[in-house]
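Presented below, as structure tokens, is a lone chain in the form predicted on its own.
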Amino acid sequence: MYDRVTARAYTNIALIKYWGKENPVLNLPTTTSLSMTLDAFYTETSVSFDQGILADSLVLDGSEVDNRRVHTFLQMLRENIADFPHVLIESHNQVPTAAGLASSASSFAALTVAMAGLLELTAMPEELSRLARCGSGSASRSIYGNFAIWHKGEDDFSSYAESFLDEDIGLTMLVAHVSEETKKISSTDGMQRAQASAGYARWVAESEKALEEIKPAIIAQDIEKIGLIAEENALSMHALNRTAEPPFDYFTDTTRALVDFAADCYHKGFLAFATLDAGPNVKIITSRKEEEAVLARFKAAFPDIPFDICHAGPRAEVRDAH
């Protein structure tokens, strides 16, 4: 038995979005989603049983923080797998927390893989994905590298992600850091509001159609088609938010300027397409061949905004166990 296990998982950005819950308790989504794991952002988490603490404890980047969400997750493991003592969780985020860059996805995927190691589980990736989903829906996809698809399923056992294409197809995401502040409206709250929109059913139907269109584009490594589909899916999600009850918007003025500039670049012959999750930070989809040229244009237009170059990232895995 191990005393301490450390795992690392990477963030993922959905090309076809997850934006709505059929079952909020189990994090069952209203739609199937598809993502690319990123190599630049990750969470590294160590877990150990600690007899000296009175409750599960979470230390994030050196500071003890609210443990309620991880405690709920650990209680789920205790009820479904095995009882175990209080857990000390020490986690480090190489990604801004709650800023729309999928920090919860990498965090709960890393925690799931680390706990599986500590409990000596022989779980298949699909089972790890199902467990991670209970902590954060998007975490189900961060179990995998490259491209993953999260099937919405019908219940706890059928809603999990699996690898869609375990291959780097030369797709680049340029991440524009508009803001690293914690977003004012959480993803969970945003989804609830969006689902109250009169246009939500139409968005679900359009998302299902976009999913079937983007699958062959990924297999064909057609970056332009991938970008066009992903951009439309993301922008329609944010348009839906503006018709929610009550309406809300993650966009800032800078966010809008970046989205418009991506469209301008595309009209001038560059592969540049915007996608966004629940936050103001913009991801620019382009190709490995054009990334430097596209990045140069964005840096010239937005000299005060930091950018990261991201490629397809690896699967979640145990880094150390002793």
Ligand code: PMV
The other form holds:
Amino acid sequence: MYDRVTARAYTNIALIKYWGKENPVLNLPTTTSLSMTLDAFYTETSVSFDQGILADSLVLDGSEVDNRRVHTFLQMLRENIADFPHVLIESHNQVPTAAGLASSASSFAALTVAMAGLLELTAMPEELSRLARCGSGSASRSIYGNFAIWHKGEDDFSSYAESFLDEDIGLTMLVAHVSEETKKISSTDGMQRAQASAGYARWVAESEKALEEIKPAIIAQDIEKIGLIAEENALSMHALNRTAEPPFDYFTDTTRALVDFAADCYHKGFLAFATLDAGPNVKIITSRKEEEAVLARFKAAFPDIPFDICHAGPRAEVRDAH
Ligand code: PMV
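Here we have the form predicted on its own; I need the corresponding form predicted in complex with this ligand.
Okay, now the whole complex, with that chain kicking things off.
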């Protein structure tokens, strides 16, 4: 039996987004989503049983924090797997610039893999993915490296991610750090509001179509097609938010300017497509071949914005157990 297990998981960015819950307790989604894991941002988490503490405790980057989702997640493990003593979780987010991309995806994937190690579970990746999903939907995909697909399924058992293509196809994401503030509207609230939009059913139908179109584009390593489909999927998700009940918008003026600049670069012959999650930061999809040229253009146009270059990242795994 181990005293302390440390696991690392990398964040992922969806090319086809998860933006709606069929079941908010189990995080069952309304659509199947597909992502690329990034190599630049990760969470490293150590877990140990601690008889000396009165409750589960989370220390994030050196400070103790009270996180309801983490408590709920540990309770879920106790109910589903086995009862266990209080756990001390020590977590560190590795984000190259300031902050802001610290993601629930890498956090819950790292916590899941670390806890599976501590509990000595011999779990298949699909099982780890299912557990991670209960912490945060997008975490189900961070179990895998490269490209992962999260099948929406219809119940706890059938909703999990698996590897779609475990290969680096030369896709680059340039992350533009627009703002490091915590988001005004959590993804859970955002999804709930978006689902109340009159246009939601149409977005779901379009997303299903886009998923079927992006699959062969990934296999064919067609970055242009991947970028066009992913950009459309992300922008339509944000358009949906503007017609939500009540409406909201994660865009700032700088976000809009970056999205427009990506379109401008594309029209000038570069591979540059925007995708965005539940916040104002923009990820620009390009190719490894063109990343330097595209980054230089963005840096010249937005000299005050920090950018990071990301490539496909590895799967989540245990780094140390003793
Ligand atoms: O896993 P959550 O609850 O943080 O939701 C993530 C939602 C998006 O990042 C906007 C899209 C996605 O598929 O990752």
